[in-house]
Structure formats: structure tokens, C-alpha cells
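Quick heads-up: it's one chain on its own, the form predicted on its own, in C-alpha cells.
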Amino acid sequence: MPPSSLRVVYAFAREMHPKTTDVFIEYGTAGFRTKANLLEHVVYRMGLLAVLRSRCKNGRTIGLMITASHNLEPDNGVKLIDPDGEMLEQSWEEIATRLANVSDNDLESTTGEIIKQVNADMALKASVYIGMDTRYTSPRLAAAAVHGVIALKGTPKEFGIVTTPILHFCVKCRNDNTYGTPTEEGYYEKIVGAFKNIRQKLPVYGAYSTTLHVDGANGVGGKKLNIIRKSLDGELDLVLFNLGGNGGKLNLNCGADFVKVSQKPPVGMELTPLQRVASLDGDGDRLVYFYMDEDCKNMHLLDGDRIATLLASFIMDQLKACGARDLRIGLVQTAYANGASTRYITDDLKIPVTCVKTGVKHLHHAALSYDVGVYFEANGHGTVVYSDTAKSVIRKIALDGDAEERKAAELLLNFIDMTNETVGDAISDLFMVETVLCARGHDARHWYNTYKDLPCRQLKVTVEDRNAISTADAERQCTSPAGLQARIDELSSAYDSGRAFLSSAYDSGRAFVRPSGTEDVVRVYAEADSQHSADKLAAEVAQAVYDMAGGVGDRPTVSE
């Protein structure tokens, strides 16, 4: 592209969507997420660079999605995702961070130079899908990520409001057209479609209910499950709260996040007792499930790591029954993953475990080391990807096998198109969730004393600068500031650990600190043997991060 067509790309700033702040912003975890009116530039951007990585990748489709997930609805962010449905490379977040926070006046230039520096063939044609969440603000963020993909002449494609694993999907299938078909209805299709394949063959019995009641967080994912009830024939009942209607606002007091971190039921839903209780975050890519008590006073949580072990062991069972023992499943979690859950893994299901980094890149480059991988995260975002070995091997049998490993391998086929590899994914996490409990004949109450969880708690602290922490062995270890990791140490060491009903080689209890890849804030989690241990411990380590790492506004308190 010659110089002068850059200009286009200067005009369109200057003109529609200058830089008015001198505010950092870091492509993190999730992509670019902070205050909705600080970002309108950062998304114009994002749209000339995934211009740039459609032609890096010859020509292939893009993805950009404007959303802050699980955030409150005064936030926004923007994210790239790449031709596989899986999340941008981590070598060019420093790119787009890098383009995000230049002035107007080098946009320019700068422009120039990525496209040396990634060897851009900027006479190949680019095209990008577009999709958004339901704050508000996004409609004018979507419409600056196609002025910046016109900038550098690239072909927008508009798919309006869905949920971010929608766009996923339609951007790993626009590529890849083994895959299913790029459209909100090729995802109903396919996802939906096999659900209904499998529960058509299930009987219901035993103790499984097929009414679910669902938190819609307010937000995408509970308006597309009002969408996709319509077409279950009775196969599971939907009844649906939090839709975004009755003031009701995006992610406050409900939704997964609020429900895990705060370990209360969300606001605006009828609560019965042992009721099943399903609720997605705001942008439809987390689940967490739980359950009240029999007078509603206590809620039962089911988190990520319940899910992954719900399902992996649901999987092993059916690759057993199919006769393909030798596939290799894995699971991978995270340092948040309850330890409790790690020992279940381990030593009752002898299922290898890896740890990783918080993010659910980080976990998806992990499990595709494995022929079936396995990964969540305990917010309850994650999902499952298998090998194309692994794909084959069960096709196989499905076709030459005895009748009961045939059986196995058709159920395991459905299974695999109910899942959406691309990444986590409430709508076909809930069906796969779904699935299983129907298989098993289970309710909440028999999935939840599967194991015990040690008692757990999270806290956020406010600090001047998040990135003053850092961290090593996937995020369990504190490396700076000096001295905090110590202080960590000395305040855990303090707490028994419930090595008496969990068999653990460790006396002491579990904390670490990380800075959030999504807020300005350094996230705290702790374990102990009791619920008031937890609490206390979450709470010291919070204090010492107030204290060490340059704490700002109110001190951490547990009901943060």
C-alpha cells in the first residue's frame, strides 16, 4: 500500500475518532477492557490491525468482538480472534497494544511500520467478522472497527449482537467449512442440533430433572437461550430470569462472576429449593451452576471445576465403553482451580492434570496437547478439544465397532458437535452439563458430593500500578514486589490446609496474588480448612498487597 493511502487512515482518526486521553491501555488477557468512553480510538485501531493479521494469514477471517464480558455495563473492550477461533497470538498483543496508545499525529507512521515489521501483503484481500455484546456503548465501538477496516480497505462483515463464543465459532467455520456453517443459525444448527441428537435417545430417570432454571446475567447469553428454548421440544425446560428486562442491569448482583466470587445467588430469580440453577456471564462465554438448600438459606456452587469434572469423567467413561483406551485425556486448570478438585482429578478419576496461567489462551494451547483436552477455568469459562486423531479414531469405531463401542462412539460423535471448541462457551457448556446429569440420571445434589470442596475465598485490591506485581509458576508465585511472596508464606503457614478430608501433603493453607488481566486491580485467592480461615487469610494477604504493592482507596475487606 503505497504512503498515501495511509493517509486514509490518519483521516479517519483525526477526523472520527481521534485519541482524546493519555490513559495506558494494555491488550490483556481478554483483549483491551476498561471505561467504555476511553475506547473509541482503541477500536477503530483494532480494526486496521485485524486488517493486518487477515493478510498475514493469508487473507483469512478475522474476528473482532466488542465486549467486556463478565464486567459491569459501564466498561466495554474490544478483542481480535484469530483464523481458528482461538484467541489472538500472543506475539502481536504487544502490536496492538503498542498501536492502541500512539498519538494521532503517528498513527501514520506507525501504521507503516507494523506493516513492515509483519510483512503484510497489503494486496491481499482481508475480511473481518464483527459482532458485539448488548451494553449500550457497543453499537458506536462496532461502527468504529469497520471505519478502521475500511481505512485499510479491508471487507467488514456485520453479524449484530451475539454471544462472543458465536463469533468464535462463525469465525473458525468461515475458515474452515468441515466445521459447520458461519452464522447464528449454522450455530444452532450444529450445537443445538446434536444436543437434541443425544437427549432423543436418553431416557430420563433417576433423580434428573429436565427443568433448568437459567441467570441471564442481563445480558447476550440469555436472550439467544430465550431463542433457542423455543426449538428443545421438551427435551430440556428453560425458564429463563434476568433477560435484561424490568431495569434489570448487565452483570449487577448476578450473572457467573457475581455468583462465584461472591458465593451468593444473583438477584431477580425465584429460588427453590434444590432447585438447579444455571447462570451465564453477560457476554454468554462463562457457566457456573448451583443449587439452595432445603430451607433456601445456603447456595451449593458448581463451578468450572465441577463442570471439567463432570465432563472429563463423563468422557473417559464413553472412550472406555468405545474401546479407544488409548487416547490420551488431560485436564487443565489454573492456580484458582480448588484443591479439593485437583486431588479428585488425580487420584480418584487418574486423570494427569496441567497447571497454567489465568487465561483461557493459556489453558487452550495446553489442552491440545492432549488427544481429548479438557480445560476450565473456576469462573467457569472453558470447554473441550480433541485431536484429529482422537476425531478418528471414535469415527472408526463408530462405524466398524461391536454394538455397544459403535453406541459409545455415536453418543461421543454428538458429543464432540455439541462442544464448541473454539472456546468457552455457556450455551454448549450448559447443554454438555445437561447431557451428562440426563445420562447419569443425576441431580445437583449428586454432582455436587462428588468431592468436597476446600473452603475458598477471592478478594480485589486497588493499587496504583497492577503491573508492580509479578508473577512465576503459572501465577502461584509472587515475585515481585520483594518480600511479598515471604509475607504470603509466613500468613498461609498460619492455616491448616483440610489436608483432613482432602489427603494433602501440604499443612499449611493456599494463597496467591495475581494482577487482573481484565480490571485495574491485583486479584487475591485463598484456601483453609474452614470457610472463617479462608476469609481471614484472604483478608491478611490482601492487607500485605495494600500495604507492599501501593494500595489505593478503601482497604480489602471480605465482602468485597
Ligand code: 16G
The other form holds:
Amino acid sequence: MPPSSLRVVYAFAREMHPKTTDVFIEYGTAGFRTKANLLEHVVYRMGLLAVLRSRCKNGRTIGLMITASHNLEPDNGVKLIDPDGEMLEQSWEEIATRLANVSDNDLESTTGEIIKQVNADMALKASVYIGMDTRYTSPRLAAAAVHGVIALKGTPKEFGIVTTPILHFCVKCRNDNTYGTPTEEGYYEKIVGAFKNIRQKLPVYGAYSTTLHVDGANGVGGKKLNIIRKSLDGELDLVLFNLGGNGGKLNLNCGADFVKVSQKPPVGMELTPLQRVASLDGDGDRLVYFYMDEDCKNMHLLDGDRIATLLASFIMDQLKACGARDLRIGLVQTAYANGASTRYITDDLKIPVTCVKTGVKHLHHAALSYDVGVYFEANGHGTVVYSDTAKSVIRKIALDGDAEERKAAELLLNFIDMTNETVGDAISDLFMVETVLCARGHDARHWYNTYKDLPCRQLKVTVEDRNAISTADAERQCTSPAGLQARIDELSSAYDSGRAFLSSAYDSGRAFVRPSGTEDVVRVYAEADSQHSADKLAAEVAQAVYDMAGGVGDRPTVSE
Ligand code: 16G
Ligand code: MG
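I've shown you the form predicted on its own. Could you give me the structure of the form predicted together with this ligand?
Whole complex next, starting from this chain.
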């Protein structure tokens, strides 16, 4: 394409998607995210960028998802998906930020400069898959994305309302047809089909019940489960709540993030004692479980750490049963992982653990270094990835092994098919959890009792500039402002960890701080041997952040 045709980029932008704000916006942990009315020009420009990315990848398909995940309804966001269904390569985040922030007048020249910088061959075809969540602002933003793609002569394909993981799956399938069919139906066929295959062979026994209550966060994930529900042939009886009707607002006092952070059950649900409940987030890429005790007073949370340990232990058992002992299984967590889960995984399951920075891309990347990499953030985002070697070893055993080995290998192959390996996926994760619980004849209490979580608390503090906080060692150490880490150490050492059995290094409470990638706040996490101590330590550390890193507004308090 000759440079003169870039003029259309400018004309489209000025006439249809003008930049109406000077507020600087950054491609953060999960793309751009802010108030929906500040995003139209950003999404248009991401349409442009997706085309360039596709051309740099030899015309392979790129994804563009409109969502603000677990944020409330007035927000929205956009993120790009790379050809293998993974998050956009980090080096392009800066380019995305630059393109999103230039003035309309400079858009044409900046686009030209970026084309040169990334060496995009404008003669190549380009393909962009576009999906959106259920927000009322999403269709307008999706239209802006389509315009951006067309302005640079790419081919957009719209998927309408889908979960984020469904779009990741379709992008992967489009670029690698051995993975599946790049449609929503193709996703159901593979993931739900594999679940039904396994479950038809598993007897329902013990304490496991096929009834599962689901909190859909009034978002897209619940709606998709409502479609799936009808095809489950009684293998799982889904009772769905918070599907977006009856005035229920997206993510408001419900959904995985609310349940995890507030440690409270969602509104809009019938709470039944001991009933297993799965809670999804607004775009269907996070999952946590919980149940209420006998008198429906206390909630017991089964978060991403619990899902990770459940899946890892099951997969490890199957690998042993099929004799694939050489395959290396590993687990990836972040600093938010409950210390008790890390101890259980390392000491009891004897599975190696890697700790990385927050954000799916970091976990995903680290998990790829194992033959079987299980990764989960405590907030419920995670999946399992299998190396090509792992898949071929298991396939071979399914053909050549003895009867017992073949059985385990076949189960594992179905388990792999049920997994959305591209990204954390609430629907796929839910089917995996249900499979493991069913195979073990366990209810939520058995699962909960595998180990005891340490009480923890999260808080947020507003400061003048959250980037004044920098961290190292997978966010477990704060390197600036000077003196803050020493203060955190001093505060933590006044508490017991409940982990004294490990070594003296674990005697104290634990706390860390990090700037959020999605909100203009500093996050604080604390863990200690009692809820009271965890709350107190979190409040003290939050106060230290407020005092030493330029706190603004109200002083931090324990309740979020
Ligand atoms: C985004 C990330 C999630 C991370 C969260 C942290 C993706 C797809 N999602 O939701 O992994 O846990 O941000 O948010 O990467 P924070 O930086 O505001 O704490
Ligand atoms: Mg999400």
C-alpha cells in the first residue's frame, strides 16, 4: 500500500472516531481499560495496529477483544491477541500506547512511522477476529475496531458477543487447524464434547453431586453456560444465577472478582448450605468456587490456588497411572498465591513451583517451560498447557500401553481436549474441576479440607503517582520509594505466619505492595496466622504506602 493511502486512516479517524480527550492511556496488564466514553479512538487505532501485527506475522490472524473484564459497567477496554491465541507480545505494548495517544493530526504520520519501525509488508493480506463482551458500549467500540481494520485494508471478522477465551481459542484454531474449528460451535464441540466423553465413562459416586450452582456475574460467561447447559445430557445440572436479567448489573456485588476480594457470596443467588457454587467474572476468563457452611453464615472460598492444586494433583496421578513418569509437571503462581497453597504443592504434592509477576502473560510464558505447566493466579485466572512432547508421549501410551495405562492416557487426552490452552477460561476450568471432583467422589468440603489457607487481606491505596512504587523478585520486594521495603519487613516481622513449621524464613507474616496495572491505585496484600492479624498488617502496610509514596484522599482503611 503506497503511503498516500494512509490518508484514509486520518480521514476515518477525524470524521468518525476522533480523539476527544488528552488523558494519557497505557496498554497495561490486560490491554487498555478505562471509562468507555474515552475509548472509541483507542479501539479504532487498535484496529489499525491489529492489521499491522497480522502483516508482521505473515498474514496470520490476530484477535481484538472489547472488554473490561471484571470492571463495572461504565468501563470498557480493548486487548489484542497474538496468532497462537496468547496475549500481545510485550514489545508491541509500547507501540500500542504510542498509537493510542497521538493526536488525530499526527495519526497519519505516526502510522507511517510504525509501519517502518515494525517493517510491516503492506502488500500482504491481514486478518483480524473481533469479539466483545455484553456491555452496552461494546457494539459501538466493535464498529470502531472494524473501521480501523478496513482503513488499512485488512479483513475483519466479527464474532459478536463471546467470552474472551472463546476469541483466543478461535484465533488459535484459525492459525493452527489441528487445534480445532475457529467458531463458537467449534469451541463447544471440542471443550464440551471432551467433558461429556469423560463423564460418560465416570460413575457418579461418593459425596459428589452433579448439581452445580453458578454465578454468571451478569456477564457473557453465564449466558454461554446457559447455551451449553442444554446439551449436557444430565452429566452436570447447572443452576444458573446472575445472567444479566432482573436488573442485575455486570460485576456489581457479584462475579469472581467480587467474591475473591470481598470474601463474600455474590448477591442475586439462592444460598443453600454446603452447595458447590462456581463464580465467573464478567468476560468469562476467571473462575472461583465457594460454598456456605451448614447455617449459611460463613463462606468458604476455593480460589485459583485451590483450582491449581486440584488440577495439578489429578494430572500428576494420571501421568503416574499411564507410566509417563518422565514428563515434567510444574506449577506457576504469583505473589498473591496463599502461602499455604505453595507449601502444600511443594511439600505434599512434590511439584516444583515458579513464582512470577502478576499478569497472565507472565504465568503463561513460565508454564510453557514444563511438559505440563499448570498456572493460576489466586484470582481464578489460569489454565494448563501441554508441550508437544507431552501430547505425543500420552498419545503413544493410549495406543501401546497396557489396559490400565491406556485407560489413564485416554482420560488425559480428553482432559487435554477439554482445556483451553490459549488462556485462562472459566468455562473450560469449570469442566475440569467438575471432572476431578467427580472422579474422586468429592464434594466442596473434601476439596476445601485438602489444606488450610492462611488468612489474608487485600487493600488498595490511592497515591499521586502509582509508578513511584517499583518492585523486584516477582513483585515480592519493593525497590522504591527508598525505605518502604524495610518498613514492610519490620511490620511483617511483628506477626506470626502460621507457617513456622517450614523454616525461620517463614516465621513472620507476609506482605507486599505493587502498582496496579488496571486501576490507578497501589495494591497491598498481607497474610498472617489469623484474620485479625492479616487485616491489621494490611492496614499498617497501606498506611506506610500512604505516608511514604505520596498518598492522596482518604487514609486507607481495612474495608475495601
Ligand atoms: C488483569 C490480568 C490479570 C491480573 C490483573 C491484575 C490478564 C488477562 N489479566 O486482569 O492477570 O491478575 O489484571 O490487576 O492479564 P491489577 O494489576 O489491577 O492488580
Ligand atoms: Mg476477566
